[in-house]
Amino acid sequence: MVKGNVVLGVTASIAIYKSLEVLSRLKKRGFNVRFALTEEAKRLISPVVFKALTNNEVYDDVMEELDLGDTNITHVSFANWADVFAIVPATANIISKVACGIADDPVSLVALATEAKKVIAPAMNSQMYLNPIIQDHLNKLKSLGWLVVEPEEGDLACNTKGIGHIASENHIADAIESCMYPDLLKGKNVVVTAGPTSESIDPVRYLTNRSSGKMGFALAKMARYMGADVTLITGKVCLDTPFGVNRIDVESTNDMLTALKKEIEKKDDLIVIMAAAIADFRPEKMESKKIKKEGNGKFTVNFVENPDVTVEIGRFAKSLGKKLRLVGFAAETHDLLENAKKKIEKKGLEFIVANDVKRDDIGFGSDFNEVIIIHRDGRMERIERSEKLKIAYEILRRLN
């Protein structure tokens, strides 16, 4: 199944190379693409090569016209068949020439003809990029509804560190993807946390759980899509921060609390999801030093109970005035049901998200999983088994 159409402009950049990187990862994402290239940029790497990849056709020459059979106008047929277009990377000169109405490559002739979403990732040199001339225009496109993904601090071909490194292929082709969602969430904050608390024991050892923080961070990364400003609260995983969102790290269930409490008091209006696996209890005591064998087989740790962060936070919020809408989820092996309609009331939940986390093929590490949704009033939606972003973005919309 074809997600969508896109076409990727590609410019003389040293960074040319991550156009390829990133019609890799459109690619895997079940979308389609096409190339339009300037006439520098086809002498850095063959158009051939885009062909070959895509097997699609390469616009790549303004005075040569394709047959696509809708229209014989080359610009004007990939401009028409373009869900999302997007320069990548983009120098200055082409920022430049779109954003002043200058047509005069295949590039600049598809941006300006396309009403497709477009996407644009800034690849120069730090004095370039930060010239006002270039911020100026960036700041036109942005106007204008381009979407920029802005580039980062790194090594620059001229021998230098800065701002301008163009910014990674997950990102790039996560701005891309993000334009295939509707903007229900446009104009919300959401706050998700995810991945496991870890409680120490002594300077060595912690306590923890399975927890991959993938289900989290799939919604974290479907708000986003979705339009929402978003900010990610988690525990310790191998993770990517999602393009556009940002992002707290934190270690115990105590220090997930006090992140939340600050964005509670920052923020108004939140949605909160807590999609996090919060650990219970915690040691007692932290010993200031690792713990050594005693030679008689046994180690004893006494805990206590951790605060329970829906409900502290719920009350946080009311204590100073502020609106809450709270989702929760239940990491169930038995009772699922039973143990979710439980926490709803007692949490103060708009509704919660039930899931199996005993199943092998679903749950904890898995790229899948499978869900019920139980309101308030005690409807149920079941979610079969699919991919966690697809579940993050069935969830999401029923807070719109």
The other form holds:
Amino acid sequence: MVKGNVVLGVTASIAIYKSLEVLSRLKKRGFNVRFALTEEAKRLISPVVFKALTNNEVYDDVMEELDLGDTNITHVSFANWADVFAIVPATANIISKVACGIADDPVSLVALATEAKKVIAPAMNSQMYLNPIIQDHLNKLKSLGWLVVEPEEGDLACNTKGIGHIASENHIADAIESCMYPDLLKGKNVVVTAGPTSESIDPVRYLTNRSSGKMGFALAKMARYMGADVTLITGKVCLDTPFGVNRIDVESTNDMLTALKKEIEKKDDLIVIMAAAIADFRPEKMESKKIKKEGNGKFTVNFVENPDVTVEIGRFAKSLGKKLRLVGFAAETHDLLENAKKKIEKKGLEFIVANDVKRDDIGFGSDFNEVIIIHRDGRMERIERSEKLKIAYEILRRLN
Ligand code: CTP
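Okay, that was the form predicted alone. Show me the form predicted together with ligand CTP next.
Every chain and every other molecule in the complex is listed next, the one we just looked at coming first.
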């Protein structure tokens, strides 16, 4: 299924290779891509490469009109075709041109003509990036609705380190994908918990829950796509932080509780989505030295119950007079609906998302899920098996 049309404008930075990495991410996510190249970009990578990898015409010469099957001239045709227009990488030169309305190459021509959502990923030397002229131009683009994917600190082509290294291909692809979703959560503060919490037994061993964190990360990513201010509090997982999401790493259940309380203290109005697989028990005592085998074939650890984090933060918010909307997950192996319904009441949830963790085609570790949303009034809505990002959208649009 094609998600949308993206025109990638490419300019002549050493980070030009990134445009091809972003293309690869966009293709995997179902986007159709066309390239527009400046003269100088063409000298770094041949247009043949961009054409072969997209199966689409490349706009690389302002004096030559492409036959695109419509009556428009090329830059207008590209401009109208795009759902999103993104400049990757963006040199200081193109930033300044676009901010001033100069249109004298394929990239700046499409930039000026298009009414599509716009994204720009700068890449340049630190002094150039921090130059007030470039910062002014970027601020102007932001004020005009451009989404700027800020560069990172890193190795620069001039053999120095500093700010100016182009953002990661995943972040740029996230920024582009985010343009396809409505701003339903604009102005809202969303905290998502994800992954497993883990409880140390000794310095080398710990007890944890089965969770890849993928559902929670998809929720954080989508909440940001939908315009929310997002904090992701996560246990140990091997996942990249989504673009624009503030990430806090924690280990134990009590660490997660502490991190959540801090977020509640900071904001007056918060939506908290508890997608984390929280360890219900912790060893009574964490040994400071590695426990040695006793040689009797047995190993015994006493466990105590951890707090119910959702119940605790509900109480905490109430004691501070803060508004808190809570959404829970119910991971069940049996009596799915009955167990999930009990949890809504006990934990003070607005609704609960129930999934059957026995199935191996969804849930743990999978990119897919199938869930039932159960509301306080007993209403139930089944979301058929789909990608976790789509499930996340379905959950979040119920919170606008
Ligand atoms: N949860 C929590 N604190 C805990 C355990 C779970 O806040 N100590 C949250 C989870 O993040 C989830 C919801 O409560 O959103 C339900 O979690 P689940 O593991 O299904 O249920 P439990 O409350 O642990 O109950 P049980 O183990 O008896 O099913």
